[in-house]
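Form predicted alone, single chain, as structure tokens, below.
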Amino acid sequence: MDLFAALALQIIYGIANLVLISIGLAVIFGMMRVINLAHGEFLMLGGYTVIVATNNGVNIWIAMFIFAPLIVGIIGLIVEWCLIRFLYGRMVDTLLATWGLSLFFIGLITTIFGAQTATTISPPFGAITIGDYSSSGYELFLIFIAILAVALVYLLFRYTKLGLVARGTMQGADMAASLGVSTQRVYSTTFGIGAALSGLAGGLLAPITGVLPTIGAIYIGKAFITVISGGTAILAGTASASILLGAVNGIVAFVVGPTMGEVALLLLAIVLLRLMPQGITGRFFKRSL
């Protein structure tokens, strides 16, 4: 009963770890459309702000949930403004472009830091006690913040102006426009908060998986596999594709190990994608969030 307790406690956190590394890309790729290849470095980033802030003698709470984020998605207004509000609709050239820049933020943090792991934070939380196993503490802090992070989310998407006028836009802009929305203001606010959330997602998972400046292309990889299985609703999609993939990983990376874990999410997701081209959400929860 103790091996699985602890075994469904570690395939939760495989869920909630995929909810947080995947929920901004939903919003930029999911929502907007935008192939954002620099996913990774917004979480690298993000890793890097809690880490220098931590060591400048900033509260680890106020660096992970303030600093993170609004760094971040400072950085992402940035970016939308000087690169990609040339290229809506463009998703090739989009690919290309921010392929280029996560070269360059890769190549900038190297230079600032080196290329070699950044000096690490201890997790705030200890091990708990189940039964003869141990678990992180702050593991099952981070999935209740994943839950709290898709509450959030979609209360925010759902019920606010913002978010009504941002679905509202992404679905129609030329119809936005013509009601006099500016509809550049509500890309840009939206890719700051798809950013953001990475930026957050990133400051979190740093205490944990530490922070160098290629760790992005562990990020990328699975986050973009969650959003395309998930389909076109970005909550309903993000949440239900994290749930399959990340149990499917947790419990062959038991039974076999983790790296077998990664290979049966990445055909899962193939398996997934062949039977259902649409995503999850193209034959399940039409019309959810």
Given for the second form:
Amino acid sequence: MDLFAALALQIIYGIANLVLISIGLAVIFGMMRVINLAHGEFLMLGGYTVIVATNNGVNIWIAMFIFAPLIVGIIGLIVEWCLIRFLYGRMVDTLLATWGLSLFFIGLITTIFGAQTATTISPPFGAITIGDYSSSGYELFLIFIAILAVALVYLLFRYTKLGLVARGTMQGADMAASLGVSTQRVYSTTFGIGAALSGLAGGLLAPITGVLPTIGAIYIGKAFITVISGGTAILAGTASASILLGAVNGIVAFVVGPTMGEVALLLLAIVLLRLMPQGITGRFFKRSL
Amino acid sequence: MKRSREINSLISIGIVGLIILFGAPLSLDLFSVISLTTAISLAILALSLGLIWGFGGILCFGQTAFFGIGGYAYAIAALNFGGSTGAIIAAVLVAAAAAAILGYFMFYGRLSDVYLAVITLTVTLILYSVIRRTSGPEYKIGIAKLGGFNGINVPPINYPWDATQFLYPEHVFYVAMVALLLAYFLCVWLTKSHFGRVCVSIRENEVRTELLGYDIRFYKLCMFTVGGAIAGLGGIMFANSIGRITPDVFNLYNAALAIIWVIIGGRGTLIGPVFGALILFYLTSFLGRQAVVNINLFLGLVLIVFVLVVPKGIVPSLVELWDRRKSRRMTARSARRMRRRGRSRVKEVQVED
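Previous: the form predicted alone; requested now: the form predicted in complex with its partner chain:
Let us now look at the entire complex, which starts with that chain.
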């Protein structure tokens, strides 16, 4: 029973982890159809922000919840203004340019901080015990934050003026523009929000994973697989794909080993896309956000 | 006119190839020959991506997967077979089979270009993390230990069906260069054939081609499989020139490099990607020695600049520039001739050009 509870917690944490690393991408890709291959590097920058800030004496909570999203969000706005703006509607070129951006960020951070792991920080929670098993309290906290993040994005896009305008622009940019919406501003705001979410996730994961200039490569594959398997409805899609892939990953990882868990995740996603090329929400929950 | 120019350029590429084939080992020292062999193996990879992306419209971000699979399959087969002849054939087949299986799921699932790019990239990255974790002695295929991130020591190529006669590194160069030339002219032939023309029309307009009665899924799958086989061949040559194959062939950096070669060289040409690979190989190894600029930083900027400013790539842009200059010169010449004859029909001549 204790084993079961510990395993369940581990699987739920795996799901929350997938949600966290892919939600920023889901906003940018799902809303704007912009493939951001520098997504992993946004997470990496969030991690570095938290580490640098805490090493300079900033409270870890402020670093995680204010500094990381703020700074990466601003970087996102700059990127949108300098690069993405020229490439709307040219999906393949965006893909290539953001890949260039990803390499650029890796190179930049390596030049500044060196290729090795920067000073790590420890998670601000101790361990919790379930019977004979112990688990990290921080993971429990991240599960909570993942749920909160999904709820926040839902509320933002469902019930605010900004969300309404953003959804309208995504459905018909010309129509929105003729109704007086500055579509350019909507695009940059959405991109900024996506980047900020990525920064937040990167900052939150920094105590667990540590930070490396090349750590984005670990996230990018999983994040894209999750978002693409999810399909067009960004929140329902990301959530359902995270649950499915995270659960399979967790179970296979427990039975066979962590490497096989990742392989199972990938194979499942490929088979899933063969059966449902539009992603999960192409067939189920079509009308959700 | 256009056709004769194509034939001329093919003949000159063949001649330059033969000059390098016979000239390089005579004029260069051993170290340069070995590094040229590595560059050539990468050029074969670039060629395969140039074929499937430039002529099939298949944006594969993980072409290095088949390159690496080819290298690994060669190493494992050569160790198990005790000779390289069968191993080369087996490795090319394994790489082609891997491409065919992955391609089946992607093309018959009708994934569009961007999704396809991400899936192929993810496959590569997963291979990277899987093979990195195979360092224990329990991970072996036959007698070949996979060796985790230390990789496998690759036995050198031997004379066909004579496993006792190993080739020296300078002879491996000949094999690699011949492989590149063969692969290049195979690709040229393929793109000129009926099959290649159907693939180009799929690249231009999928729906229209399908309405003309072609099964685009099948054509794409064939193209992808051929691309995988050529990339696998490149991987075999790479493993031989380095003498070792490690999981690093699957990492993000190399996957990006392959794309950058094709972008720089020029999509829609076959010689462009080969040039791109050779230029960038020497440029990055030069920058690596200098240790002034971080290579990732440099490559990232190059990729961004090319996408924004020179989206066609070097070779097509140069050809265009050359044509424009030539036509301007011809216009000027004919204009002079006209003036000498006392006529002023310059405008019309320009229109004709």
